[in-house]
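Let's start with one chain on its own, the form predicted alone, as structure tokens.
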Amino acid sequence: MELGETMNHNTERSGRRSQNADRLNISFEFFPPKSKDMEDGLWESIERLVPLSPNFVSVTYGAGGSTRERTHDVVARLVKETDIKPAAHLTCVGASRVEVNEVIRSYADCGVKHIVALRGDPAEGVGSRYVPHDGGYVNGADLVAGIRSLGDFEVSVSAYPEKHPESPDFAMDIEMLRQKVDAGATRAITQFFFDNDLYEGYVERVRRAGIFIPIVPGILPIHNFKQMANFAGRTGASVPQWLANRFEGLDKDPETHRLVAAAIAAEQVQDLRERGIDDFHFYTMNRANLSYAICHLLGLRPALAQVA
């Protein structure tokens, strides 16, 4: 089978669609705020996002655990004021079976029925040194089990494109995969990528290691060149030469690096369309415009306002 087909094949399809753009299915990520103006502007990217009909809504769950109320707020909300289904992050980091465990059931308590879970972040962020804590969930497939035995939870997890920082290899990354799909796992999400070429040798790689959840690719809408850039450099993501000259001085030009941004992420998207990809989830930032305007080149457009 060939990898279209097989991405097909597998991949869960939503029977909502937006006019004009059959067999794509799109889903959103989001982070709790930390402050009322941060909240409000939230909340207007979700009302600005909703009426495009995700699959799903994501939200972050901060490093070390930092944002668990927010977190629940948030999804919360989501399930009382709007008709999408929202996904809650959860990590093990910095917390017992028992913290976690009870954020779980809050979780299923207020009508969340999809986690994304994750091994996270520790509390001094990205690159510091991972150690589980004493009782607590040991990694990502131990979280995956852990989730799985309190509900019928649809379970996401992590994929890595250009492989974990802190894997030695592929073969141990997707054995690390293949661990969390074993305990329960039901869709992968990637970190984000700019080479499609990347994602596409990864998901060989895990098809031929007899792992064939959906692996759905993140795309990272640029906001902010320079920053991204920096994020990448911490997190293992390559930034290709070529992007890096379509953003050249435009560091005083916002509108046209807007612009810019969107076309090379519906570029992306298209291509990926084209090698049998319908399914992509936004790393929105908190920002709706730019992944909205990105939709609206690949076709999507609004249904009925989904949000009181």
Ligand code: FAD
The other form holds:
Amino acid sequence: MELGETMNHNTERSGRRSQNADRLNISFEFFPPKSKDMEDGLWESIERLVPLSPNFVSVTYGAGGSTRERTHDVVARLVKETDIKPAAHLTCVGASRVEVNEVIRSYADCGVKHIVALRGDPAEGVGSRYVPHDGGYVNGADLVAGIRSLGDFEVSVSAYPEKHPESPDFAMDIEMLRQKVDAGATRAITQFFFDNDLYEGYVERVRRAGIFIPIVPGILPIHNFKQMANFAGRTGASVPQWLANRFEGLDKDPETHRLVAAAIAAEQVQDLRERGIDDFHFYTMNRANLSYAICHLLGLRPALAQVA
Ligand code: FAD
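Follow the form predicted alone with the form predicted in complex with this ligand, if you could.
Everything in the complex follows now, all chains and molecules, and the chain you saw is the first one.
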């Protein structure tokens, strides 16, 4: 059976979620593969996660626009072979408005209706000063406006529970979010975080500022604690000491690492559920196992298991 056939068959069957999961909206994020092996792994992960009926799946845009074609190829295949709604990430880095507009039009042409609009990081790397490309979109808000002017797209944007590293304070950070919403963004997906109080505090600030779009928590199941901690340092996401303690001594014990990671992510999403959160965006890292397990704990079941 073709991959696409499996997916269409599964998601056709509605009523596929257990009762307490009825109000849940989940989405999964993938990155475009660099090699044939990685490509196989990506599509296996998609095939495993799609029967959980995500609201959408998104595909990232490599730093500096380096994956322009590969992102497009994955998204176009999702449109062609599945009935899930893909969202294409897009950044402003290193490209003129004309070039970025071409990418937006190519998405419209292949039936993509949802774009995750981002400024992106400087080509020199996170931490260096961001300089917009000559004649390019200057930031996320500017890009949202451009996308909305070119078609009837749903546009999601980023949000930072611990503020973006370039924001001097929360007021400035939330002002940037407001500009993105005013330009037409209808959903924000957060940077990953591990302390739910930080997320809740951030959402309260956003609501007090009169911004009422969904602020969907970005959940990162930890596949490799060391790599995650390195990456977090560059994105402004804090890694609490209690989290480091839980992974202590597990560098060479992948099995226990996996079990601990699943338990931690499950605790985080259960706690967010108790705080009234119904929407979750999973950073899958192109691996299905942890995201699948957490969704199972949230009460989600694949279509065929429900029917049987
Ligand atoms: P913006 O929201 O435009 O701005 C971020 C910050 O920059 C602002 O908060 C502010 O501090 C400062 N800033 C921007 N404009 C101004 C201004 N005019 N004046 C003063 N300050 C300003 N990166 C990728 O390369 N590819 C991806 O696919 C990708 N996907 C992501 C998905 C999510 C959900 C998230 C949270 C991040 C993602 N990123 C991705 C990372 C993102 O590109 C970086 O965090 C980048 O540094 C900021 O992009 P942004 O869209 O958040 O920027």
